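Read the single chain below, which is given as structure tokens and is the form predicted on its own.
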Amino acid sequence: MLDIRGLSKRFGYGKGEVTALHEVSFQIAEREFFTLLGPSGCGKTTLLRLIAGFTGPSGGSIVLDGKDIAAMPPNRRPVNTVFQSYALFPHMTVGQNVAFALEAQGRPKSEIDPAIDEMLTLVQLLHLKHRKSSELSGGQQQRVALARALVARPRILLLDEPLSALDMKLRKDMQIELKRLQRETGLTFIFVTHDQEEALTMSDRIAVMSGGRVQQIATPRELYDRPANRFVAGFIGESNFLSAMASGGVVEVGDGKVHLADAPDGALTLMIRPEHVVLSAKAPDALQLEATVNQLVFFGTDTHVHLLLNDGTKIVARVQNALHAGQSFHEGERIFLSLPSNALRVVNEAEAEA
């Protein structure tokens, strides 16, 4: 439905020119929950503003339903945006806030009233229809902003970090609510966030961005299990990185060896997630290493065991407390690690180029 083709954005002139987006290209399907994920300054909000029409591109095209809308003013695009600050009218009631977009379009009252009730029912706020928006909680205001954006039935809903102002529990609740709303309305959502948990929880696909470039586009599970490079591996979830040498499919890390058929010859970097590190056991088809327990960090359901390999490399193992209730470790203790070959990934150190 949406085809981003070689989209670029530059700010400033001459020596002061800064490139915020480097010829970004990707496609988004109809009814997809698509997330732009990355650290501050990576270009994700710039990309969202280009799709909304709040700023113009320096190059490339934005094709919606086969038509290039890059030069179309924002008020003519079938796109609505929910911002970080909800921008509600404090002197208006909830119902009046939701009605504003339809009134601006000149819709008749006979059409507006049922649409308001439908949207407020969808966001579970119909009982607050006549309350002033300034009297609502942060989570309720966010739902009103969503209802106002949805009531005009846009082809695409853009969401610019709309959950960042909420506390942790409410943010988690709203993650579930946003996904429910997207499924029930059948709209395409493009969501911007720097929070990997939000992205993994809600998205059908995620575009991980860094330095104005897309590093990888994939489903949450694909990103977690098979990151394209070290940046993605480090940004999505927690990762351990090991320097290694490979020859003929045999990979050496310190005193340990393991067979990885896809490992290219020469120096490389291996990645393994903390939950795959097996402690105090020698497993078949695994890289066997010796380490010292450096620190234990209790997280309720898990304990993170921070370790030092013989060469000083740091590695973290995640141990589920319910499954290892009888197993205890002590700082300074020497233990064996097993890193299963099917959990080891060779990662590219280089990020994506333009």
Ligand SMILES: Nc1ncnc2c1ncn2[C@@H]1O[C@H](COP(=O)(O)OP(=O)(O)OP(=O)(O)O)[C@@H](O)[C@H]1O
Given for the second form:
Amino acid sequence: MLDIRGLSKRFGYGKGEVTALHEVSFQIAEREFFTLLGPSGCGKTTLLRLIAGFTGPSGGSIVLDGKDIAAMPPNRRPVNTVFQSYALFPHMTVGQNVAFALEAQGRPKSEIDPAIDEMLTLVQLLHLKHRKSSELSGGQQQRVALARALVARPRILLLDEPLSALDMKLRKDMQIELKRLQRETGLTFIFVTHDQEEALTMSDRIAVMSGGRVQQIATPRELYDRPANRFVAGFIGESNFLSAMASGGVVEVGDGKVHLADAPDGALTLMIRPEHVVLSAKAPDALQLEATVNQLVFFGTDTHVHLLLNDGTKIVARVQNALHAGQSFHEGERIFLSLPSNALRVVNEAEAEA
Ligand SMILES: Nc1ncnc2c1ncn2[C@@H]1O[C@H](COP(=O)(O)OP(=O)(O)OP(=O)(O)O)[C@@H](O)[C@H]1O
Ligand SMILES: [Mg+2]
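So that was the form predicted on its own. Now I'd like the form predicted together with this ligand, please.
Complete assembly follows, chain above in first position.
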């Protein structure tokens, strides 16, 4: 449905030139919940602004339903944006805020009234229809902004960190709400966040960005299980990295060895997630190492065991806290750890060039 091809954006001239996007390409399917995830300044908002038409590209094209829309003005694009600051009209009621776009389009009242009620029902705010928007909570204002963006039935809804102003509890509720709204309306969402957990829980697919480039595009599961490079592995979830030496599919780390068929010969970096590190048990087909327990950090559902390998490498293991604790560790203790071969990944050190 949406085909972004080699899209570039530069700001400024000469020495002051900033390349915010370097030939970014991806495709989005109809009804997809697609997320742009990356650290501050990586180009997420710039990409959204290009899709919305608020700024023009320095190169590349934006093709919607087979047509290049690069020259189309923003108000003609079947795209709507929810900005981080929801920018509601404070003196207007909830209903008037939502009606605004439809009134501006000159739609008849007989069409507008039912559309507003339907939209307010969807965001569960019908009971506040006549309340001024300045008299709403942050989460309620957020939902008005969504209703206002959805009521015009855009083909694509662009959401730029729409939940960042909300507290944790409200944010979690709104995440579920947004996902439900997207399913019920059948719209295509392009959602921007720098919160990896939010991206993982909500998205069909995620594009991880850094330095104006797309590092990897994949489903949340693929991204977590098979990160393309060290940047993605470090940005999505928690990771342990180990320096290793490989030859003929045998990988050595310190005085441990493991068979990894896909490991290329030479020096490489291995990655393993903290929840896959097995403590005090010799798992079969695993890299066995000795370590010292350095620190224990209690997280409620689990405990993070910080370990120090003989060569000084730091490893974190995550141990689930059962009601009847089976394992217990203490700081300074020497223990064995097993890194199962099916949980070890060879990661590319270099990210796509910044
Ligand atoms: N109008 C502009 N003029 C010059 N540089 C700009 C302009 N807009 C953005 N940039 C630069 O382009 C880069 C990408 O900015 P962008 O706003 O897209 O980042 P972002 O990923 O949305 O970050 P954040 O998470 O902080 O919102 C940054 O280095 C920024 O300083
Ligand atoms: Mg931004």
